[in-house]
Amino acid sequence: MINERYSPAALPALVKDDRVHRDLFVDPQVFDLEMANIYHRTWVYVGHESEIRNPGDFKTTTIGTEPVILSRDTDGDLHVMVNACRHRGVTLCEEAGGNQKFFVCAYHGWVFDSAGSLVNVPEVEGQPPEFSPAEFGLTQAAKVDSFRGFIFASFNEDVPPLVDHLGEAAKFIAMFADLSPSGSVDVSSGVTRYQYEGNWKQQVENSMDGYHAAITHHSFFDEVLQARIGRSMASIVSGSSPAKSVALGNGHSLIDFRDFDRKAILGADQPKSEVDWHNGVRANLEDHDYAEEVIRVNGGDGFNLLVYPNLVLINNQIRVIQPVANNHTEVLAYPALLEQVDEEINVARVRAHEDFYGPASFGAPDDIEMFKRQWQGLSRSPSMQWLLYNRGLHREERGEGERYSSQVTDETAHRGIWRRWVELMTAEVQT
């Protein structure tokens, strides 16, 4: 039975303008409601088209905690289907990815094709005469769509079109992709995986947090960044910084660094073929002013973008947040390569990824340690009821469809995330 304080009518009282109740992080029942009302209600990022270029290609992933297979069938169409045999629910595919025409259940041998259709049942004569294989294909996501190579799926038949869901976030996804002369990035170089004890929303918030960087990552900024760019992090996050905290709507959020050149922060050396690369970007884009903006902000170096609820574009990284339990989260970080560029360009991008986000890097281990300490505080401190989200509330400004603050340390983005959380967790909301 659902606790009455987590009913749709009661939930908004736990998210105020300037604070959020700790139970929304630690209570397992809240987590279960999130899986149903957020991850099964809206669009969720499931993969990139470069991971499944060819007919028969597939990858396994999750929508919330539900295991799914993202596949490209023999006609080239995309499918997202539950990774469980329709006979007894056995996991069909244990591999992370690959290419195959059929998925075969290891328990009773039922065979499904790359579109999820049931194509063979051993000893089918044992089934009743009315048995129809067409009725027992794999359970499919209601909607699958892609934008600039980024594939999203939803179990909600009534979910709005993907472009409407993305809203203002779409132009930043496009900017991230257009740094490649082909107009599309590639994630085939591999993935950095890490897990932490804690809630999925901790990583969501951290990705949009301009307040912690100079403190949590001070050793990097004081010892490494100073030598690379000749100034410390104070110039980036000070009160006079041109960076902004932005709530784009629909939970999508932004740390906007477009007025600040961050290119030298991760990796000091720029590839010698950079001029040719930029000329390729200009040739691909008819709008010259837009091409110059794409080059100037260097794709994701110009912003941290959250596409709510589980996708982050940051620097040259595609970050995917996967809830496992209320107290267990997995994060997948893919360095995004560029197509149609010299190899040294992509080598530099991978080295930059390793520099700050690898397992022995300057940045990611700091954040994971903070997640652990935050979870210890949240889970063991029931007397502390409320968490503060009031920074910059007094100077938050409103634009067309968005809210923003000229201070990167403000929590405007976080307040936008929680407004969307309330909308999706309330049954009456239009999704």
The other form holds:
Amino acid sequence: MINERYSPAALPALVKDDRVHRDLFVDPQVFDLEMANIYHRTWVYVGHESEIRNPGDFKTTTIGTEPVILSRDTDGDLHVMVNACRHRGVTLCEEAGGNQKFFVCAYHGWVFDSAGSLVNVPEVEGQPPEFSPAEFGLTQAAKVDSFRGFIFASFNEDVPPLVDHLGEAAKFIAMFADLSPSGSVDVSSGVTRYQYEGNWKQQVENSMDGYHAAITHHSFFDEVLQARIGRSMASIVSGSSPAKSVALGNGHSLIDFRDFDRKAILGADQPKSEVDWHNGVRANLEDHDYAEEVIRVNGGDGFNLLVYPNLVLINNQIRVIQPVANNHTEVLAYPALLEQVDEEINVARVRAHEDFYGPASFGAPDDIEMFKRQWQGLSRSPSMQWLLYNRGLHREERGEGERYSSQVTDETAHRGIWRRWVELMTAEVQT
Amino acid sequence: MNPETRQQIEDFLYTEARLLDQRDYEQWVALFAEDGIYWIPAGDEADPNESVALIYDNKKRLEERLIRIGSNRFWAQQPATQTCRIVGNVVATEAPGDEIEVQSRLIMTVLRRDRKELLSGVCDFRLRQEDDRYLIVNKTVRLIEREQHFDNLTFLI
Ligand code: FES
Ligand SMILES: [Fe+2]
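Form predicted on its own already given; the form predicted in complex with the partner chain follows:
Let us now look at the entire complex, which starts with that chain.
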């Protein structure tokens, strides 16, 4: 029985303008509803084109908690297929990725092709005459589409087109890809993985949290950077920074650092490899003003983008959030390499990733520690009823549609995320 | 290799392991040569320039780790991780240029708060002899857990 408090009619009472009830993090029943109403309803990021360039390439991943295979079939079309044999549900593919024309179930040997069709059943004469293999292809996501190399899938037949879903977020995905002179990034340098005891929404919110950085990351922003570059970078996330917390609509959001002039602080000296790279970007883009904007963003502190619910683009990094259970979350972090640039540019991007985003880095582990402490606090303390999200309510500005913007230490992005959460969790359920 | 050298190398590995278990990181970083590299791959890769690692530190970055360790706001090490490691199966071979290649196996118990884990792997060292002592030119740790999801690797291995 679903708790009546989580019914579409009652749920909004747990998400107020300025606060959210703890049960939305800690109750496993809410997690199950999220998997159905968010992860099976909207578009979810499943992979990057550079991971499956060739016909027959595949990788395994998840949509919410559901294991799927992202496959490029022999005609080059993309499929997202549930990784469970249609005979009795055995996991079909145990590999993280690879290239193969067929997926053969290890239990009784049913064979599916790279488009998910059932193409062979051993001892088929034992199937009753009405058995139709066409009905027993792998269960597939209803929609698969990609934008600038980023592949999304949805189990919802009625989901709006991907570009409509992305809205203004599309512009920032494009800028991220256009930093590469080829117009697309590449994730071939691999991945770092971390996990924590806690809820997936903690990592989502943290990715859009300008308020925490100066405190949580003090030992990096103030102490390590003081030694490394002779100054603190905490001002970029201070209350007087020109950076912004932005809700873009549909839960997508942004920490927008583009008005923060890093060059003025760090100096404008450019090695030749960087000059060549930037000229490559200029040569690739017809719109000169746009090219200069992309270059200014520079893979540095341009913006942090959340594509709700599970993709984050930060600096050089593609971060993918994978809910496992209400109290368990896995995160994959891929350095985004550039194409058609000098090798040293990409080596620097890989080293920058290790510097801040891996599980042994100077950044992410302190965030993860906060997720654990937050989980301890929330899960053990029923008296801690409400989480506050009130910062900037008095000073945020509403733009067109669902766009809201405020100072970087405000919680404007978070309120946008929660508006979307309520929208998805209370929409008519499609079955 | 003569038995005396071999003994010195084993002693060096035990000292290195002890410094880590005791969290005497300053002394530990001092074991690295100025051009030393500390590498913990995140996969099976051979070229750290092509693949992201869990750790790929030069001496400068190892020294930056000391800044974090000395900070009173290094949250991921409050409380500190306790480790206890066993080093064994030591194989040492001479390498060109007065250097020595050493391979050992590592098993370590890792405890933080109430969470206990086991990490295991192969350590490859390249050591250089300088003024009667060994310096680490390269330490590479290939963990068997390298493709797992870690929650905190801010202690050193
Ligand atoms: S479960 Fe796959 S063939 Fe039987
Ligand atoms: Fe952070």
